[in-house]
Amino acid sequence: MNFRAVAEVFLEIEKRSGRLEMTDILAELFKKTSASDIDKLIYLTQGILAPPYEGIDLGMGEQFAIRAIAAVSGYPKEQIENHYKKSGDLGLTVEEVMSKRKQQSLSSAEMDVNFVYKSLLKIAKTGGAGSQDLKVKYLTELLNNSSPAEARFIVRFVLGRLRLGVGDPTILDALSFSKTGDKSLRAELERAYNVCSDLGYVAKIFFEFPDKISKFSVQPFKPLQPALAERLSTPEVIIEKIGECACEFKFDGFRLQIHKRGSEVEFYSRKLEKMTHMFPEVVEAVSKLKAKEIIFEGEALAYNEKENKYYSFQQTIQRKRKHGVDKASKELPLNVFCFDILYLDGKDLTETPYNERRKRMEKIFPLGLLKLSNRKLVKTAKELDMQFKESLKEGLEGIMAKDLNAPYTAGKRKFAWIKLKKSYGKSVDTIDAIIVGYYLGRGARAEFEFGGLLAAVYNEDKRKLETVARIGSGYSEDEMRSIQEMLEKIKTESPPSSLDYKMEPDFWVEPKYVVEIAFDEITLSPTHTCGERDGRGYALRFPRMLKMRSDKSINEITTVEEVIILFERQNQH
């Protein structure tokens, strides 16, 4: 396929606010794209090269971008920096100075979907010494045979900033319209999705073999997405929710997805990056399984067995870091509390209900650093409300509370596990969002150059971030330093294009990361978009920072309804 008439097509979607007319452009699109593009196609709609796990980063920055444009277009690179202040988008910029370019090309040609795919991953995997003048030289070459359209996307790519507004449930739906004219196929494409985590792996199978979708099955090395628990704020409501369970400690660890095959082993954080060079001694633990392959969960935590003794996330999540690591793993021990397990010698587990999985974990461990996770059956509130007071005792954070017939709901916010925390029976409770933006230190602040941040929430039915707190508070002076310093990197110019906002930060970022807020109550606001009902949203009252959570991904992030479901809590009380 042609790229110019794939930048023709992201032009006409960026025209389009309605999803439903989205998915209807992209899946006219993806009629005319045959089985041997339709992966590079969807990585590109996705704005990625490869799913998560691979780690694959083009790692170029404004700059480097900016004198690529400036070689290609003959402009000098400060005109170029003039006219991107003004735009606010680089892929907007190029976009005009190529159309006013002072040089043509000798020899351009059209490039199609593979070409295009191909010069930039070219351009990801370049490394070494000399290697961003390397990037600068590729990106130049490719924009050299540029449109001014596809210029704009291919820039944007580059930089990381697609701003088509396309999400993954846009691209599932396409897919099922581009082959059925309905949604038929959706659930059966997403379950697929979840299960292996790369949506352009999906796709080539759905155009190849789309019988197969239907039997789509999870295997070693494409790590799932992780299931994602509800929040009720009661053992009460629990039970009436979902009667005889089996209640875990709830760790406040690093969740880790672990496969084996074989004498190969990797390890999968919830954000899908691979991290098996963080824990050598977990790797050798796991090597000595009898089983031949292997898929499962647990939570990594630093812990002193001899003093019975939990280590807090921050000292765990220490470990997270390439050197060092050998003398990191004597200083905090680990053990993985294994708790779920989704595959086993060939055999998909996912579908398999929660108690018969535990009773083959059980076969299995605990075998050294991989132990069991603490379970308990039980059958009323006042059995729950005991686990839930002995975790916090062992100075934990909850339960968890699981669904003893339910499968494994792989990328899905089901009631299969409900979590109750210690907060949540108290007036501080505390929720996890995502940076969109902050603001500049005024006052005894102004020397960070860091005020505070604007965070997010999600909304699923409308799939739109709204914000529901300006986060002025909970910060020590270095973490100011240190937030600044990460955020100033993925500044952009406009908001993201899924965000719903009344409230503007001095500084818009990329939504990457996630932070947890504790707060007081929920109030109603005319400030804030979360939940927003006849001009006033859901806010968080005096929030502060607890932490950042680096292991955690937009996926994972507290939604409104549970916003709406604290609020009513509270009010209850």
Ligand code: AMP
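Note that the structure is predicted; figures quoted are calculated from it, not measured. In this text, rigid core is short for the largest set of C-alphas that superpose within 1.5 Å between two forms. Residue numbers count along the first chain shown, from 1. First, how it differs from the form predicted together with the ligand.
Relative to the superposed core, Ser214 undergoes a Cα shift smaller than 2 Å between these two forms. Annotation: Cα of Thr409 displaced by less than 2 Å between these two forms, core superposition. Core-superposed comparison between these two forms: CA of Glu477 displaced by 2 Å or more.
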Second form
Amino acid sequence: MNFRAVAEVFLEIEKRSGRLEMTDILAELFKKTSASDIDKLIYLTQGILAPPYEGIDLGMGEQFAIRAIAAVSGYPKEQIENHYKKSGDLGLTVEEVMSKRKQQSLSSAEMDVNFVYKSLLKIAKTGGAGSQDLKVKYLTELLNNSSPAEARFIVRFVLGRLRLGVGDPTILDALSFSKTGDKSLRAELERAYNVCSDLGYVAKIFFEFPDKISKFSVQPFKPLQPALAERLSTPEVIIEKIGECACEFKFDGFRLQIHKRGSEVEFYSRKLEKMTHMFPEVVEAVSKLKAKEIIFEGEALAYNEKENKYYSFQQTIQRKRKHGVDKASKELPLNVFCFDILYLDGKDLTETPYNERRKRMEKIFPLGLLKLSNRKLVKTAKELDMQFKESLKEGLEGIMAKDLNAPYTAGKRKFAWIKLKKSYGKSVDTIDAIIVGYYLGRGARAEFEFGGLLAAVYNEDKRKLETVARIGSGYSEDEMRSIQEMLEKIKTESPPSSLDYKMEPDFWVEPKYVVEIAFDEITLSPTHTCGERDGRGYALRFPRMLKMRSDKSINEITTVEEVIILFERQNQH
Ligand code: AMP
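Starting from the form predicted alone shown above, please give the structure in the form predicted together with the ligand.
Every component of the complex follows; first up is the chain already shown.
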């Protein structure tokens, strides 16, 4: 597959906004793609080089890309920078300067997808002293062979800003369309993707062995998309929804998906980043398991067994910073409260009902630091409420009610798990929103260069981010400093392209960090765009930051629909 043809399709996709049109265009492209190229094409469309858990990052800053663009076009760096200031997009800048470039390449050859992919991978894998110069050199070579349109996408790609507006659901639809002309294989493909989190790999198997997709199995070292919990606000509605259920404590720790094959062990965070090196004591504990191959999940937190005292997520994380990894693992060891099992010695357990999975777990755990999550079967709202109060007494944040018959719902929120969380002051619920901008400190806070956050939730219908709160409180001085430092690094000239907004912060940032917000109530406000109707959007009243949710990704933020449900429920009370 010629990369020029791919760039043309990308151009076409950018002009469309409808999902159906995009699906058609992509399906046509996939039809022409060979089984040996399909995985690379999928990654390139996603704007990545490998599934995120492989941790392959191109890591190229704007300044380095500008150097490569200057070298390939023959224009001085300052001119490129000036153009960029106006266009706000280095992809458009490179396209423009390359179409008018002063020096034409002597050796320009047509590039295929494989070549572009491998060149980008080479840039990503170049590390160590002097690596930035080498990366610039490789990028210059790649651009030298590119047409202006190819260059536009390559530059956006290396900066991590491809953003075609094509989400994974559209790619899944297009894969199904490319083989059957309809969506009939979509559900199978989606399940396969949810249990391995590697869309390139799923597409490759689909192209090579189409029959295997319906029997696609979980496998060690390909992490599953974590199952997600629904939220309901009283024990009564929970029992109404799922009836008799298992009630487990909700631990406020660090979710780990643990994979083991023989002596090889790997942990993945909720965002599926590899975390193995962070928890040496847990690696040791997992190595002692008898199972040859196993995948299970649990919540890791510091726990003092003698005093039966649980430490919070913040304290768990801080103990590493304060005491160092080695000392912390000895003095305040982590325990993992295991709550699910997904695979055991060759058997995929994701379709097995939860109650059976639990029975299997009970044969394996507890073992040393690997504890079992506490659980109790409950039939009535009263019993559920007692467990909830018990959990608060233990210093935990609430309970998880689990449907006894549910399979493991990888990547989905399906009422298989329902959370009931403690309230914060007047705040019954909290929401998780994405930070899109921040404000400078004023008055007493001027020294912090930080005076609050602008946060947004996700509108699934419009596929847009919409602002819901300006959060001015809830921060300690340390937090203000660290949040400001974090955000300063991801400042952008313009707002995120997917954001609908009315309020403008002092600085826009890339939509990268998730924040959990408590609030008194939800109101309608002319300054926010969340679910906007007649000029007013839903907004949080007295929002305050509870904590940064570094364990959550943008895919997990609260949706506009959920905000509306919370609003309606609040008005019923
Ligand atoms: P939340 O982060 O508020 O959306 O709640 C879901 C999270 O609760 C999961 O991702 C887990 O990290 C955590 N959790 C704590 N205890 C349990 C449990 N017993 N079962 C499942 N998840 C749990």
